[in-house]
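This document opens with one chain alone, in structure tokens, the form predicted alone.
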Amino acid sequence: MYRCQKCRDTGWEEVDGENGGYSFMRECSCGLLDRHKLKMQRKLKFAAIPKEFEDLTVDSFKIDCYSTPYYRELAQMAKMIAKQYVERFQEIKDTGKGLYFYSSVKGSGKTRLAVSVANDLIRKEMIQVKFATTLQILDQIKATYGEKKKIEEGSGGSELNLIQDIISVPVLVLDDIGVENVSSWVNERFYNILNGRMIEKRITFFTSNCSIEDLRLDERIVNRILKMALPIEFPAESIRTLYAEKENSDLLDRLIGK
């Protein structure tokens, strides 16, 4: 049974040409495809999803800005997993499994491709995603320390709220992971959320400036991110000064009138 018969919830529906001519297809009066866009858009808005990032898909990444054939191949072969990823989703889901990819350089489309595939699981799979850094995290955690005075008055959030709301998201995209001054504090953070993460099998995808086994924190965390994801090798070269130059370069021939 469908809730419109007319399009039978797809939000488009079928009209007959005039005068015998061609049938087309329009968007049905029931409303189904506006409330498929306002979904979306809730969805696009949680995932907080950088303004640079925000349109970007895995079909438009672009591998011939890297410099040489070896790098090439790496971006290329990046980028043939993620666009697999997406596509098998259904297949991968309840495995857990999600996708860390790495390279020793800054800025080298890491972060861009990972982005990427959260914003096609969003708008093919309606699925939620949250996009953050580690260190955003980080100073997430510390700021619900200072709302123990409106928790005691019975309003305000916790840390361990905000640990749950992170380990529930269905896709979490953890940016950077690598950056942040490890001590027992921040181990203990990561540990419950990668460990909470890991038990119910949520999706995470890693961005990170080290393989996981050259990351400095603790062990158990390392473990369990080799348990979560499959580690991609990026190209060792940063693209983002590519684009920089070339952006800084056309500005000044326009600036000088060229």
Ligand SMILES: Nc1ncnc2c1ncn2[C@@H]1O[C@H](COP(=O)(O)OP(=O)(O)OP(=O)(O)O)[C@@H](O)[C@H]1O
Second form
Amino acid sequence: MYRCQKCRDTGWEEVDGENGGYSFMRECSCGLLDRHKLKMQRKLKFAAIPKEFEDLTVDSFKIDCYSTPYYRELAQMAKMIAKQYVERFQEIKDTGKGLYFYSSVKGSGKTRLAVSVANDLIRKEMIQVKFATTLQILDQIKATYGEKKKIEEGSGGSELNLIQDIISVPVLVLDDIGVENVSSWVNERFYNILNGRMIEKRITFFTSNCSIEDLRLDERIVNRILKMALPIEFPAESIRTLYAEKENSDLLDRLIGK
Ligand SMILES: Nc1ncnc2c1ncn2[C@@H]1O[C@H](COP(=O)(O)OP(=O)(O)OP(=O)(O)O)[C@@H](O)[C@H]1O
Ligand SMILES: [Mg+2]
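Moving from the form predicted alone to the form predicted in complex with the named molecule:
Now the full complex is given, and it begins with the chain already shown.
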């Protein structure tokens, strides 16, 4: 029944203590835990989460760094929703709905929280997640044009394959939507990606500096995003600026020997 009788496929085996001492648990020699760790490492590598946010979790998202009670309330609400989303992922995932974090101010913590949800989902659900800014995706698509020759030679990836790959990732963090210069070329690519993900009910988390309604993308795309994600407002305050000022003042204190 179990692949490993020693640990009953838990990865942990019970070992009798010496000279009648207490028994204890240790990692089973069948290597199940190592395989589990390896699988998670592969998932984390595939996710391509920026170094700055690599190990951050929803729990360590701070609330007291925001300066006003209203901003703290917005941040608290965003954190609570993110936490519930991770905890109740199994019951939510079939809706195909993600979250859309927005605030007009840069540095308010949108990417920080979106990536934290992704990190938590990888660890808790072992699910495949991908992080990409919208500009990265557009650049990757452009790069496939140079691959044309390689495709003719039998290697390299086509635009269609790349878009299909982006559509098929179970959870996608699409960072900074709305910064791109909109053209019909951009609209067509976004439409293909988001329409594909919507039809397949794949979960997408968005971050943006504008609300869904204010996105300057084609109406058909905006309409799909409205269906694909729950909008969550972020505080209009830059924690990045706050941290930068604090770091600068700490550095100045050190340099002038305070
Ligand atoms: N609530 C928070 N708790 C801890 N760190 C935070 C919080 N909010 C922001 N930060 C930190 O501040 C910096 C900026 O945050 P982040 O990149 O998430 O901002 P953003 O809203 O995505 O900005 P932009 O609109 O420029 O993309 C990061 O280093 C992040 O870790
Ligand atoms: Mg961001």
